[in-house]
Amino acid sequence: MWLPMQRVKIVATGLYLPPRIQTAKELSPLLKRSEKWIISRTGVAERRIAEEPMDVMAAKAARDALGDGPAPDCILNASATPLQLIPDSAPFIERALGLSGIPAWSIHSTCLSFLVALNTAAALITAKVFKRILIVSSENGTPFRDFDDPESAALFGDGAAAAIIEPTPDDEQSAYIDWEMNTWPEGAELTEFRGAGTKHPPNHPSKTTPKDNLFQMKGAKVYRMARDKIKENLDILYGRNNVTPDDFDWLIMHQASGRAVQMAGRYGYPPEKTVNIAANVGNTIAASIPMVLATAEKRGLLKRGDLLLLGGTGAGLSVAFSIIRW
């Protein structure tokens, strides 16, 4: 059921990039591929490598977003790489922020986790359950790269980003307008991390192999499937809101790869309407979308009143896009 526009606002964003940079040249001997091959196939020239845990990175991005403002009354961890399975990462993030007694939980929808958390935060604020929600996505996926699968291993980088969500003041335009998410489970085996669950329990002598504890992706099949499903998703969203790509000021897209971001042109978004950071940070999983958003804000690209389209793809295979008035 379609819901009307929700009067909520992203009041601030935050970003944290680990200082260690791994270039395509450094990665080349690990993948047994040339620097030129890596860049041409993935569009990623360098990525960040975390040397601190995800909760610490999350806290640094969150502090950047919170600034001198008050503490949030809710914390949503929107990350795919947990610190551990139980408890979930949200309590550790709250502790790393030096906070206590604030409700905190995780929302996990792989690369779309931030977008699902944003939709959740909008609903909670509209329902007057909370007034100031912190969403933080922090990813440390590089330890799980499979160097025998060079095309996917060349994609990933680490980092964190955050956003603060509040009700929109009466005299402002900012709003969460609509979203559309669809999942096609026939793509479930195209992007996987099979280990650590009941299907492949850790240390099980017959059910679990070392490869189950590394990221696996059939990149070409994901690309082909996502290409068509994105159009299906956008057609529904555009039709319901009577908009076209010309109506949007910016596309804030998941940086699955450099090639994936360039695919935006296929849907009517020229390079001057997209923010492309894939070459310098790679695919940062759920941190990708808020990282692009924070980068755009820090570069002074976003103006209050701008119409933004946020979205992309996630394992599942899922596609989601949101329309917001900045």
Given for the second form:
There are 2 protein chains.
Amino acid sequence: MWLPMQRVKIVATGLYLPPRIQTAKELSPLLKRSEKWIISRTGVAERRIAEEPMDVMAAKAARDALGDGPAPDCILNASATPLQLIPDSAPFIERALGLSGIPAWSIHSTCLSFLVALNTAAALITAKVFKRILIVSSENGTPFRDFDDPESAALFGDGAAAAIIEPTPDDEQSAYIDWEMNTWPEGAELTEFRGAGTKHPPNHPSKTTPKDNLFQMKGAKVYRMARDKIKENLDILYGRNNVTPDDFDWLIMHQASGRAVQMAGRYGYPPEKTVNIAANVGNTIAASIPMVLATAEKRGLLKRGDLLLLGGTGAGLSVAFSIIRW
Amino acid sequence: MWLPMQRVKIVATGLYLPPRIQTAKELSPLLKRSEKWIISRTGVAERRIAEEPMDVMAAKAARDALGDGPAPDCILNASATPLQLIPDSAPFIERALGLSGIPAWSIHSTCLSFLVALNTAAALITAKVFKRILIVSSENGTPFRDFDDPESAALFGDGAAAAIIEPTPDDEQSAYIDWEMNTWPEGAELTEFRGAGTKHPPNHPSKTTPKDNLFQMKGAKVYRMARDKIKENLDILYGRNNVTPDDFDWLIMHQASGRAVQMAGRYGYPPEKTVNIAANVGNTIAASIPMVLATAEKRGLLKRGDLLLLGGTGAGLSVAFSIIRW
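Okay, that one was the form predicted alone. Can I see the form predicted in complex with a further copy of the same chain too?
Every chain and every other molecule in the complex is listed next, the one we just looked at coming first.
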């Protein structure tokens, strides 16, 4: 049987929230919508606004995860809002951590970047390439909000989260059990930042409009497509592992919006099995999933041995869920 | 011993060179340098210029690699010049291939993206997550050349290359033997495209100059740093695997420039063990290493069982080399 259960453990998580809070009330005049409209439509009452660059936020979350432990032997930047195009953000994060010589690169799958990096890290540890991998997701998407599109602009927030991945010690049961990811390019135009690449290059006003350099999202269409594709994905994953929602202790879900988080109920996960941080941090893109994980750990919710389902959707449109034994 | 020899095989390679050739003679008036100066300083006599987007080039190289075989179960885009910021380029490549539902994401380590993706693919196959992974590197960097910086502008060329990775059949000896990667952030500013991110956002003329949205390279400094760091990296890799340059049949080297390729001699690899395509395609960023590999295969140079060293340097500054049994 081709089932990739791997003896891999998330040994620590880390979190960094920039101190500046932007409330729905503050955002209201910018979006030309009432405070009440913003909160009821998006489920996001407030979000953090970064006053430092993404590599500095990343290093703060990574330090929280690394604690007094040794340096990692690999650094994976799993983010969608880079510092610059070249080099990728990983070397800058390595430098912000005061490190040098450690292999570092970037993984980009928008909101699913952390989950893809976790899957990558698990495989790299199983294949004995590395023994202590730092994954860090740091997002500074708020400068790219399109205030003419209030429904998406009200979603985004800044912040960073991290995790350290190691082989599971012999006498423990932590494991990376399985994952399922599907990419549906027919949904590629539903969530976009069309600029900053070769299609709409920054220096070409004839090819590139200011809107191309802001987030664009067709919220209702994303919601409908995600709803169906999540079901397909989970049916495959549950079937292959012979599990049902009742077997899971926690659903660690990408906080795309307040409404997206409420979808958990539709899939059989009651509120007491989920952690909802969307109201206070909004959609932090790739930092969202590890931020939920780090928040759950800081609140003392996760017990070793718990069965966790992590996942959600990302631009692409992609859907991914992973099963881990905490 | 912690040595990650993996029973993984590159079963096929693919190549796509856009038909339009730009010679040193054509480039001469743009760079205000003579044809002779361009060729002697950079070693690049001509390069290809893409007239199609990077996802279309990627799909052509991928089709060449896939041949009549089945669809891959995972698509890794390993490139530095994306189509747009969000979604990452992988879903667009999947669509250009006429595929849907297959997990697809992007890996970015500039010129080393393919090697990082190969290392990732090997681990994902060893960990039994996937069985047939497509890696494709497609680069369209020529629109980002800074003609005021003739030494770097003369280097870049467009193109795409691909490889298919599978488990090694029981009766064969192909293997992914080991790799060593080091990232040295003290060299982060030596090769840059500072724009297209959060530091110099496209829509902010006060923070972003037109130069920020073009390639910038401090060629002589990169050369000196690379020369020393390559030696350090190879000493570690040779020592761990108890090999010397004499044990290798081929060096598949990133074609950063004509001069960089000539560095092979310094490390003990005579011209008959290397494949030099820099003169005809220039520096194709992440597509460079797989393009050398695909060219060597198309020329009938590689025999199954040959020992290959693949690698070079990338922005970061990073150095990586992998040992594979072909």
